[in-house]
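Just one chain is shown here, as structure tokens, and it is the form predicted alone.
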Amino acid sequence: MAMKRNLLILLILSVLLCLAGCGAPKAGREAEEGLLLGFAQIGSESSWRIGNTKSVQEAAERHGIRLMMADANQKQENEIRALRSFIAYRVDVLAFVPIVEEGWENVLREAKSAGIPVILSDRMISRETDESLYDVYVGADFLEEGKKAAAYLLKKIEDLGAGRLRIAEISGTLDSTPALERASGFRSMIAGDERFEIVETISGDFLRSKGKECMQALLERHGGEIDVIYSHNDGMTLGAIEAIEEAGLVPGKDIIIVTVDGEQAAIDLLREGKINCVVECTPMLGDAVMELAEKLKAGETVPRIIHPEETVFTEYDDLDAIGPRGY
């Protein structure tokens, strides 16, 4: 009888210890001080993206914010999995870069049910998504970037005295906000202007290697009928320039090059005359993300949309005045 009683006591103690162990992350999490931010990044596909990640990491350190960071390796399912792990860990604020616009509703509802504020960084989600599922977007005005790219070409065609410019567009990841809006903004400026023709749009997925492949395919299909390359990011542009030079053409002269981002490598090629226009899209969003996270944790109201100040660098500018880019 005594043995049974002792076994029962041991069983109860084991259960209690198990429950205590299962509850340890929660207890430890609540005992930790300071804001905990879960940040899901889409990958490290370019110098821009690496600079964006570095900006977030360094800003978190400056602000004294504890950072849980995940790299989705260009896959939406990995990003959703990371967000769910952050929710399970009960982070104070979620921030992520949506690789595409669609498919976030379920995980965002889970975050809302858990009472966790959400920051969209660098890219937006579908405008048809319930706006109550996220608190703020911080990142570029991609429509404006597309308009700036077209504005340069409007000036360029006047200076050239050319009657017509045939444009090949190397777009970013299909269904991503930057690809959709950089295309839309660009077209809004040249729509109905018979001096411009977009001969083809092809997706390079924001990757340098694919940018080169796209350019090779464009040259095969259109030969000498391309006057302009409008590329949605510098990574693809660098790949495209490799293909142009391998074909025996001179980038910046035989083909006008318009690109978006402002990486150091693109600015260097602008100085060399191999790129004609660089539309800035800064990756330095870290401090803005941290400031928003602090306000959301404190229950403060924040703007729905925050755009950083960005500019355009062209062959017409004093290029010696451009400082180091940092990415």
Ligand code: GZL
Given for the second form:
Amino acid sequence: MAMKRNLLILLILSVLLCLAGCGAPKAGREAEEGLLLGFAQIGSESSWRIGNTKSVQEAAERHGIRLMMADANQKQENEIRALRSFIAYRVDVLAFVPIVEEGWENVLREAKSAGIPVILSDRMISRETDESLYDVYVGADFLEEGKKAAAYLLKKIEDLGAGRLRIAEISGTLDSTPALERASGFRSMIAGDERFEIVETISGDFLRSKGKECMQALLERHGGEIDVIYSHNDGMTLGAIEAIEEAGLVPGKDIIIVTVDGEQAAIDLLREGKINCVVECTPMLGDAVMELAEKLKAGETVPRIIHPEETVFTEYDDLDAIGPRGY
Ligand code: GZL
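Switch over from the form predicted alone to the form predicted together with the named molecule, please.
Up next: the whole complex, starting with the chain shown before.
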């Protein structure tokens, strides 16, 4: 009988020790190495994205934050897998770029039950999602970006004294916040104004190669009936300009070019007159992500939405005043 009692005590003790031990590595790790951040990045589809990754990595360095970064290679299932491995590893904070708006509830519920705060970086998830499943969104106001693109055309049509402008739109990744909201913000500014017609919208998935293919298809289908290209990122715009020039047309003159991101290559083409308007979307979100991670780890409350300052560069501006872009 005594033997059985002692065995039971031994069993309970070992379980308790193990549970205590389970807590120790994190506590021990945190004490030794500081905050551990798991960051799921979507890939390297554009110079903007490469600049964004660099910004996150350099900021982690500056903040003394241990960064585990996964590249999802443009696949949502890879992002979810990476987030699950970060949860299993019990990182202190999670951050990720939702490649599309839908499909995150399950993994975010797992993060919540693990008590790990979540930062949405650069792109948003569906507004239908239970807000308790993430702590903060830090990234652009894409509706504003779309409005800035349209505001330029409202000025340009007056400047041209034109009666109408036929617009072809090359959109980003379907169902991503930047594509959805750069489209809706743009449309909100020209709705009801009969001088503007969107002749076609075609997705280039934020890729330079697809931007060129899209432009070739648009020229084939619409020929000289396109006055404006509204492209959701500079990568696709660079591809589109290649196609325009191969067709013997002059970008910026025969076809007005409006683009988003503000990469150095786009600013250089703005200066050459081959692009007419560049709406800025900054990839430099790294420091904001790290500051938020530190605050969340410390249990501080943070704003739900944080938008960086962004501007727009057009042919009407002093282009010499634009400094180096860094991406
Ligand atoms: C916007 C970002 C977009 C960029 C593209 O914040 O998510 O993804 O506009 C990038 O260049 O691919």
